[in-house]
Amino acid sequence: MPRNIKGVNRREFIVSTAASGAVVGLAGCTGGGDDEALGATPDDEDDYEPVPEMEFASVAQDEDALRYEVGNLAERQLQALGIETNREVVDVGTYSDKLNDREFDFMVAAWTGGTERLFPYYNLFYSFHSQFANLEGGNYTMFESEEYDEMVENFRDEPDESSRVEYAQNCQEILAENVPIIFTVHPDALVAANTDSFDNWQEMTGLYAYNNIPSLTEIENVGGDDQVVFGTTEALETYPNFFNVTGPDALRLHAFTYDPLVRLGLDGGPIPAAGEEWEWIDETTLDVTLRSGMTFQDGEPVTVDDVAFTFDSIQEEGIPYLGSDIDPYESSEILDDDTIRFNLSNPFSGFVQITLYRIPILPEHIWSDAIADHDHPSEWSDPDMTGSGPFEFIDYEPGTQIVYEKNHDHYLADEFDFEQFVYRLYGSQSAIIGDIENGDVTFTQYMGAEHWNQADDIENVRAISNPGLDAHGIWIPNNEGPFRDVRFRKALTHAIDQDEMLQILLQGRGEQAKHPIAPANERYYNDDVAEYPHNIDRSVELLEEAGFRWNGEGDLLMPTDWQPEVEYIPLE
């Protein structure tokens, strides 16, 4: 029996990734293992063929260093099973296209942990319900299960919180057992702020610890600087046209210009915004009372007609990024000058926390003409950015910065202890750290562990490691080739060393992932699910059970007539 392992050993990986400049060496690691067999060889090689080479895609290092390095590590660990891969490093735009078109075998991806993810509708429903297993939906791995669909619909619909939590935790159990995604890590949100100019920093739950309206109303101006500068390396995919919004950063910037009906407080719970109060009439009917006296920045009043116009327009015209948010909305009724009734097509217990938070109010008197004049309003290349929000859009230099000034007519105006907010784009985190220290940048986020450690050593900088809601993983096509068998997916998961990712790439600042819900989401997180510790022997056992073998060169083989035998494992 041949005694070869294909791929690279652990020391080779360390050398490779250290050379990339993103990680430090791991003391005490051992190489070797090249002379041990992986598993059984075929009785007759004519009955087997190599598992086809697979495309392994991730974004480029300068666009997302963590996902790039996770790709490096994971690819080499999967290659150690005898799986041939072809690495493709792409820009963010190409990455999105490949994900939407399902053109990948392995794709390093993540759910961004905005505070609204405390209600895990997107992570559980939109990402895994069979309804969205198509080119227009968000179920990119094409996972399908009638049992899961029923469970996650119960989660979506259930008004009672304790029952809803139970449904959500059952969903996590199903996902952990069937591994539609190779879950990897939940990174902490690493942020830093200069304390010479502003103090009393209070973090919001999740990734956007300081880059949110409630946190910015809390900071106190102690240095006399009227400008808050957010330094970031995250370029916006699309901005400023709201009908073309893509990505959480652009959506948050729109919340500066436009008012949503609700905002989320520092603890993630919904608080009044343009909507002063709301009341569920039944499980599909919600009445919202509009805050009185609000105006758009051009002086026109904000009315319930603007609210109805916004929701109707987004549903009719379509904004793919907000597709799951608007999906439950069926219609609205104007009950009086201050009250609007939302009618939902199905019960959705997250409608206030998600939909009313993520969809702001657009002025009908501006956007009605744009809709009439364009095939789609996203084609308006130089949109009028008048809104009713707490900040007025002043200037946009693509690739450089966006400038906003405080709207003194806004109901929150007195809560902000500064006059101007600047979203400033940098080429590197190192440059941001330098400008935080000298006061040219007020705060930043999306920090890697190395840069965060640097910031933590600076006297006038407050650096915090905020428990993250992000969920990272490797997306795989559940409906194609060997991925159709759960045992193949489990074998891949056992081959991934999550602890190594956590300790090397995150320097311990995060958690290992079991499913798409992070431990920081204490209400919904289920810790009692199937786990897949790094164990190559167990990977080999599972692959052998599923019919796979290895040739003398260590390549993974599959029977020429191979068919999946275990396509789904139900709840017990």
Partner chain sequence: MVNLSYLGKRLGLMAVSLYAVITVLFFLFRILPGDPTSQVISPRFSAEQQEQLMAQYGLDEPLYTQYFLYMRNFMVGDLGQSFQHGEPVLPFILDRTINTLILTVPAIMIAFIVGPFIGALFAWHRNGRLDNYGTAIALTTYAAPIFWTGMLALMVFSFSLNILPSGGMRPAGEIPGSPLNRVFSFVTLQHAILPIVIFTLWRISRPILITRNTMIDVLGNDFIQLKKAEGTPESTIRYRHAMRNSLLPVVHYGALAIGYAFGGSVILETVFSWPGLGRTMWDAVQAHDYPVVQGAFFLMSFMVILFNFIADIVSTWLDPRVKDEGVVE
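Having seen the form predicted on its own, could you give me the form predicted together with the partner chain?
A single chain, with no partners or molecules, comes next.
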């Protein structure tokens, strides 16, 4: 359920900022500081050397204000331990280069929380399996554990939900115990909607609270306006050619024009869409029955051949953004006019919730020619956008708007209480708030805290703080220097004041993070894991245990022959 938390007022904000500044300043004086050792001093200074200066990187403020501010706050807090850092603020290109090349000591990063992340495959598997701990993979922290690999593979493969949840929770326990990342916060998704024109707003879990088909089927037209306008400042990554799709916002819009086999319901669970039912035959075989009587918007029937064509051509032609979604797909067999069998190359229990949700059905009679006529179908610059989805693509003006009209032949047509959906691009959030109030915009998302507070004060606007699936943290290289010792990583985590981040940077709208799964993911979230409350004394204790000392100037020292003693803590 969303929380309607009133924002911290300006006075409280200033007081808390000043207080935190004072605390951090004092901590800085104590630790990084001038002339006082934070913990034990070395018996013989010659046997020790200062911990090397570390690079503390984040993206720039205009790229992601939260990550930038988390970086500022966290850096100061870590400096309190006597660690010398060098702040680097980078653009998003350099950020990804640094991650790919593993050239960072501290990197403020995050997983974004689309609803499909309720099946926590990306957060648990791709980010921590040792198979990806190389320059080609996405395990940027280079965390490696055979126990974890086995556990996360079990999670990926297990068809039984309760066992799968248990495996996922064990994964979270391992991650919390070994802190491969300093987890910080799970921000809420801040969204707002005008209630004069449409009512009965019901939010879906995660980032896209209102911008999804199930929510839009629920809203009731109370203002007599047949148009829903989604106001946003986010330009689409790539659009409209589906074979060129490179981001979650564009993929979401493709689900308006094309039908996937399953959609996710308001609670994030898979619900029938073009696929009426599905059945696992074994752990690598899934039969899906197609909804009967469906047609594309040009009147052609939707067939199992279209489904097979879509999966085969995406696999053959390649859509990098959907690479991991299509990966488990090996082949398909048409069993009868309504049934298709998917054969997977390896067990993947998220195939329904992720793959069938993210890959929609494309019309073969349109795309087969495009594939034949181009080196790659993504080169089709003016693609025919005919699909079978609940909305028909009408017009796209980059930088302005995308217009869709209701497909009256769709099985959901009667559920929508409006005729037109407009994806409207704005230059600023302030203009969106003004237009939400006067009714020109129906709803918005991706709001900053200040704008959300503004919207929350407007009578005819429903502003909600939707529990998010995003997970923020500070990525650290687990295979380098002092980071190799779990106790060092734990000490860093104790030095971070998550509550301060939450109250000051998110104005209370979010949760503290223990691992990459947010509490909003009620099914998989494990609350019973190791925790690291802000406690500098405990940090000092852990560092002393791990062999670190401080000199008289408060700088952290490590023995010249230092070796990690605790590189991994197994599950009990």
